[in-house]
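The chain that follows stands alone, in the form predicted alone, written as structure tokens.
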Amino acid sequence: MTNVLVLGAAGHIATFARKDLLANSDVHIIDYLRRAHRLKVADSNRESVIEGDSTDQPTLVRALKNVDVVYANLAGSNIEQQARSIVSAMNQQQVKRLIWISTLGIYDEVPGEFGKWNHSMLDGGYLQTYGVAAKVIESSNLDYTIIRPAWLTNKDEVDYELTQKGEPFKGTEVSRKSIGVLVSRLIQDPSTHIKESLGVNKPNTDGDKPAWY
């Protein structure tokens, strides 16, 4: 049985990923979050909860014991510090597989007017800090997959396509459910997309900005 540590387990995308894993695999989920009361365990036989911060190195190292895959669904101005803490803790426990949620635009890969709009919305710290965090992951010896979602919607759908680092980003939006299911599929088949950075969008959503703006 695969053991997956979910960092930021109460997040919307993580909730979709956990739900899909419980429905479609026998994976055991270790939910890790700062405020454990925020999370409702769906299956106590398949899920356990650890309260902790991703920069709390001793707690994180203990949580990584016997873990096969780490899925990091994190945010915050200290995202670089979180990335460094996770890489260090994983190395200490000799855990190799990491799935890391980032954002579109960290490589200046979003073309055209949408790229300019994305910069205008996310410059001033957000893109820069997430870009530096991604470099921390990419320069590690981990078997990582970085996921760069388009602007997120709450649509009840699974519909996405992928682009690779070095390719122009496609589309303007994607559902949180789509990202959660993609994460679940990577956890269920962890040999796929190793050392890749994936842009993720809903097909045929090209435009100068997301449709709701």
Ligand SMILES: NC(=O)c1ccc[n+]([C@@H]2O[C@H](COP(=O)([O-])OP(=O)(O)OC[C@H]3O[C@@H](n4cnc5c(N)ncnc54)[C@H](OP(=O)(O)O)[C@@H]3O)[C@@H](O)[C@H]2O)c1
The other form holds:
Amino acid sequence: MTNVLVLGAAGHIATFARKDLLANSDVHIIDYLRRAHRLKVADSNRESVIEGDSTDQPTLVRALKNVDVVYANLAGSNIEQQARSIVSAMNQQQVKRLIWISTLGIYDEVPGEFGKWNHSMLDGGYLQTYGVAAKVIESSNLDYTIIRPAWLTNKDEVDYELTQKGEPFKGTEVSRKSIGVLVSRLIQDPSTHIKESLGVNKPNTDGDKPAWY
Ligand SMILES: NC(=O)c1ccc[n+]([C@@H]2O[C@H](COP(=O)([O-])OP(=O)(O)OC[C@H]3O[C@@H](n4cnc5c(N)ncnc54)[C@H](OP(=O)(O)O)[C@@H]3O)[C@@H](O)[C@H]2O)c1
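Switch over from the form predicted alone to the form predicted together with this ligand, please.
Below, the chain from earlier opens the complete complex, with every other chain and molecule after it.
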């Protein structure tokens, strides 16, 4: 049975991913989060919980025992430090497969007016720190997949397309549910999209900014 460690397990996208995994696979999920009492375990036969911060090396290294896949759904201005901590802990436990949620724009890959608007909204720290964190992952020897979602919505839909690193980003938006399902599919078929950085958007949502702005 596959053991998946979900870092930031109470996060919005992680919640969709966990739900999809419980419905469509037999993987065992280890939820890793700060303030663990906030998380409602849906199926205690399939899920266990560890309280910890992703920068807490001893706790993280222990949590990685017998883990096959790590899914990091994290955020924060110390995202680079979190990335370094995870790479180091995974190396110590010889765990190779990592799925890492990042953001659109880290390679300056968003074209046209939307690209300019995206910079105006996300410059000033966020894009830069997420870019450095992605570099930490890419220069590791892990089997990573970096996911760069478009602007996130809470629409109840699964509708997405992918672009690769080096290609212009497409569209402006994507639902959190779509990203959660994509993550679930990657976990169920972990040999796909290795060492790739994927832009993810809802088809036919091109524009100068997301529709709700
Ligand atoms: N909003 C957008 O349009 C957009 C677009 C593209 C990408 N993104 C990025 O997508 C990612 C995931 O989105 P989401 O909606 O699922 O975010 P979310 O609900 O904020 O989830 C992020 C999780 O990270 C956890 N976390 C932060 N620092 C941690 C640490 N040191 N140790 C352990 N856990 C930590 C938070 O836990 P706590 O509750 O304990 O703080 C939170 O549960 C974020 O990085 C976001 O920036 C957002």
